[in-house]
Structure formats: structure tokens, C-alpha cells
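A single chain comes next, written as C-alpha cells; it is the form predicted alone.
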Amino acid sequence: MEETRRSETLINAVEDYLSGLGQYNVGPLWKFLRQALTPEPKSQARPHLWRWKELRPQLLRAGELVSAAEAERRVLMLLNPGIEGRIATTHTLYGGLQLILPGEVAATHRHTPNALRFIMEGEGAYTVVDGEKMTMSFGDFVLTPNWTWHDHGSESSTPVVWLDGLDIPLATMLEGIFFEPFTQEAQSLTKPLNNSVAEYGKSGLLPTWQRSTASHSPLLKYAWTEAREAIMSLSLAAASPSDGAMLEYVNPVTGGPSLPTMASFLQRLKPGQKTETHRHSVSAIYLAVEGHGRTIIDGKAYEWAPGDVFCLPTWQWHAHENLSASTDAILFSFTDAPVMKAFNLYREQAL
């Protein structure tokens, strides 16, 4: 009885003691050890599909209610359904379809998110980065690096749309997002039209005057017509089991990747083709380019055709699948790569 009363009486010191703690703005790390540090990581975002048929409907249903005046960005958020009171795709990555119309003008501003552009749909829009106006066509895949004035504009008849990747949910974590409206709706053109195409667009031929030094890519807009090309005449025989023949969009001066904190790829599947099944502790956001094909994400199958937008939390099992038999498939892809390599937090496993 006696041994009983002294652990009742110690249980409810502990118990005393722990529930004081709050006011000192403390709190006992035992209680919370395993819970912080796992085994492995736990991401609360879950895989999810956006689809195209599904999403251009109600983007182009924006573009009837809202001006691109008013909304200044007219873009549907990919919000992932884990993550709840987050503008985030995944807990790093953000994705977003933005829908510009003819004739239209989004202003200019600048912030230190940094950005990317995919061509979804549509020609004869451009975007100007920093005085520099690029023009932006289907598969086109453009930088708006952090900090860099940008406006975008149509000079088509027809509504353009693109995949928007951000590092939006990264920057906010690490409270650095600045944000600036530019003092009018364009700003002036100081470079002539392409110019970063004109001066890093030739592969392995670089100005011998001018070597870039910022920490990211000097080139601007990679084409489709160049990258598709690539992407089709290179080799299957030295392809990735687990990613079929893969691209990365690089710094033309470095060899590093596009952006500092973000990563881009466009990898193709032959017919058939079923990649082997690994992990990463990467996040990332694809979109289908081109064919019909599925992504196993930890066990469950998402189908995709082209303009499907799909993303894979960090270290999930997954696997992709070209359910072609004559056809190949294209996918684009961004991912967190930089950030978890540069802190010597990437890892890799195969099944």
C-alpha cells in the first residue's frame, strides 16, 4: 500500500510538474523525441491528380467573371488535401493553372518566391523578366527568378494557359517572402526579344565576355521545338530503370540546376515501358505532355493524359507506366531537389 501511495503521489508530481512547464514557454523533449525524429520522413501532403478536362473548364469560366486587371494573376491554386490553411502542392511546391486572354496585361511585380512557366495551351503570349520579353508558346518552359520584374501579356486570339511552379510553401516557412507592385502595369523593354535565347541558347556554345554568376540560370526560356527534340534523340540505352530517359532543364553556365531551390525535367517512357519502383526525399509536381500512361504513388494508380497535373510527396514509393503500344509519353516535372541536396538531406532507394 505504502509502495502504491509513494507512485501515485510521484505520477501526479510529474503530472504537476509537466502541465506547469507552459508558462516558462518550455516543453519536455522526452515526451516528444520519437515523435520529431522518425525513422523515416512522414509528409502530411498525400499524392492527388488534377485533371485537364476537368480544370480548363472552370479556368476558362474564370477567365468570363474575373479580369486579369482585377485578379492580377488569374491562377486555380493546386491545393494538395493534405494540407489544410497552405497555399501548397506539396510542403514545399506550389502549382497553379494561370489563364491569360487576348489583348490582356498582367501587371508587373516582383517577389522572392522564385518561379516557372510551362505552356499548357496556346500561342503568341509573352512574359518580360527584368526588361527582357520573351515570347511564350505550347511546351515552352520559362524562369522568373527570384526578385526579377515580370509582366505577362497576349498578343493571340486565342486564351494561352500554363502550369505556374512555385516555392511559395518553402519561402513561407522560412518567413522570406517580399513582395512589390511595379509602379505601372508594363514595364520597358531593355533587351532585344529573346535575348537570354540569343546569348545561352546554343547547347555548349557560350559569349566568351559574359559569364553569369547569379545563382540562377542565365537562359530564360528553354523551347519545346529544342527540348522536344532532345528529349525524342536521346538514347534509351543509357535510360534510368527508374525514370526512363530523363532532361534536366540546367544553368547552361554551371551545369546546375535552373532555379536554386527548384529542379525541372522532362523525362520520356517508350511504348510499354514501365519504370522500376523507388523513393526519393524529394517532392515533386508533374504534368503529362504527351500520352496516356499511369503513376503508381505508394500502391494506388493515377492515370494521366495530356494536361493532367499530378503530385508526389517525399519518399513515396511510386512507378510510371506508358499504357501505349505505339505511342510514347512525355512528362514534365519540378522538384525540391536543390534544397534537400544542398542541406545533405537527399536520399534514394530502390524497391
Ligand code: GTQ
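Numbering follows the first chain given and starts at 1. None of these values were measured; they are calculated from a predicted model. Each form is matched to the other, and the largest set of C-alpha atoms that superpose within 1.5 Å is called the rigid core. Compared with the form predicted in complex with this ligand:
- After superposing the rigid core, the C-alpha of Thr9 moves by 2 Å or more between these two forms.
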Contents of the next structure:
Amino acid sequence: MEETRRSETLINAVEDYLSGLGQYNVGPLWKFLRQALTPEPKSQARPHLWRWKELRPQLLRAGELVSAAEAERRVLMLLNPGIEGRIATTHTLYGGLQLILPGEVAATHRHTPNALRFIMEGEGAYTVVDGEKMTMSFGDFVLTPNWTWHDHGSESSTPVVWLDGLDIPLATMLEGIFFEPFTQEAQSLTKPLNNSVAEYGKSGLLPTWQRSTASHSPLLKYAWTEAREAIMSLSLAAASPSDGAMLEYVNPVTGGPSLPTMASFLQRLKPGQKTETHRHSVSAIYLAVEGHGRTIIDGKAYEWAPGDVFCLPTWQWHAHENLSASTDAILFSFTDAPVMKAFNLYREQAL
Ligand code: GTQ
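Okay, that is the form predicted alone; can I get the form predicted in complex with this ligand now?
Full complex below, order starting with the chain above.
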């Protein structure tokens, strides 16, 4: 009797104590330890696929309703259904489809998030990065590193669409967003056209009079003709069982990722190829460039055709399959791997 009363008193005392802690802005870790330190990552983001067939008309409709001048950037953001209210495609990565129409200019600005582009349709558009104009055609991969001035434009006679990839959610979480508009719409050109390609774009041959020490690749454009030839000339015999033949768009000076926060890849699956299921502690955004296939993520199939984009949240089992018996499939993707690796948060597991 005495015992029970004493334990009841203790329970009440603990309850009073816990409910009174809030006023000091503290909390009892012992009630939240397992919630804070999960055995493995549990992403709030969900896998999702955005269909080119559905989004292209929506993007062209935006082209009728809002000018690039009004919009500054005419982009349909790819919003993850699991983390509504955030400008995010995965918890760290943002993807968007940008449209630029003939003769338009998207005004010069700069920001701390890094950006990459993969051209999905058209040719004759351009991006100017810190005074260097780069032409953009289908399949080209182009960088706009952190805090570089950039404007886009089009000298094409048809619409040009590309996939934007930025680390906006990561920079937002780190409260490192800075943004600045330029004083004029376009910046003046201070370097030769596609200059970084001339200087750093020949594989294995680097300029002797300078060696970039920047945290991003000095090569700002990786042309599709060369990237496609590189991926198609690979032998698939010894390729990775979980990724197929995969190439990274690297910084030619360091061999490391092209941007400090994002790594980008091109991947080829031979006809009928099915990769082995694996998972890793990086999230990714994929773009189907060629072919027809499907990716199984956490047991659900996401079937893709050219122009479709899908996201892979952290630590979810996934495998890719080329559904054609006669043609190769090519996927472009980018991930937050450089960040995870820099802080020893990278893990990978085969099923
Ligand atoms: O092209 O500068 O999709 O600033 C989002 C923010 C593209 C860009 C986006 C941007 C840009």
C-alpha cells in the first residue's frame, strides 16, 4: 500500500515535471531518443514520376500566359507530394522544367544555390555564366555554379526546354540562400563563345597556364554528342550490376563532382537489362533521355519514356529495367552525393 502510493506519487511528479519543462524551452531526450536517432534514414519525400506527355503542354501553356520577362524564370517546379509546402523534389534537391521561347531573355541574376541544366528539347538557346556565353542544344549538360551571374536566352525558332537541377532545399535548410538581381537584363560577354569547352573540354588535356582551384568544375558545358558517344562506346560486360554502364560528369581537374553539392551522371541500360536492387543514402532526380523502361522504387513500378522525370528519395530500394528488347535506354541523373560523402553520411547496400 505504502509502496503503491509512493510510486503513484513518483509518476505524478514525473508528469508534472515533464509538462513544466516547456516553459524553459527544453525537452527530455529520453522520451525522443529513438525518434531522433532512427536506425536508418526515413525520408518524408515520396518517389514520384512526372510525365513529359502531361507537362510539356502545361509548360507551353505557361509560355502563352506569362513572358520570360515577367516570370524572370518560366519554370514548372517538380514538387514532391510527400513534403508539400516545400520547394523541393527530394529533401535536398530541386528539379524544374524551364521554357524559353524564340527571342526571349531571362534576366541576369545570381544566387548561392548551384544549378545544372540538361537540355530536353530544341537547340539555339544559350546561357551566359560570368560573361561566358554557352550554346545549348538537346542533351547538353550545363553548369551555373554558386554565385555566378547568369542569364538565359534563345536565338532558336522553336521552344527550348530544359531540366533545371538546383540544391535549393539543401541551401534553404542550411539557411544559406542569398540572391541578387543584376543591374541590366543581360550581362556583357567577356569571354569567347563556349570558352570553357575550348580550355577544359578535351578529355585528359588541361591548360598549363592555369589550373582551376574552384570548388566547381571549370568546364561549364558537357556536349551531348561527346557524352552520348562516351556512354555508347562503353563495354557493358563489366558494368556495375546495380547501375549498368554509368559515367559521371566530373571536374576535369580533380576528377571529383562537377558541383560541390551535386553529382551528375549518365547511365546506359542495354536492351532488356535489369539492374540489381540496391539502396543508398543519397537522393536523386532522374531524367529519361532515350528508350523506354521502368524503375522499381520500394516495390512500386515507375514506367518511363523520354522526357519523363522521377525522383528517388533517400534509402529506398530501387532497380532499373530497360523494357525494350532492341534499343538501349539512357538515363541522366543528379544526386546530393558530394554532401553526404563529405560528412561521412554515405551508405550503400545491395539487397
Ligand atoms: O535558371 O536561374 O528552376 O534561379 C529556379 C531558380 C531556375 C535559373 C530555376 C533559378 C533558375
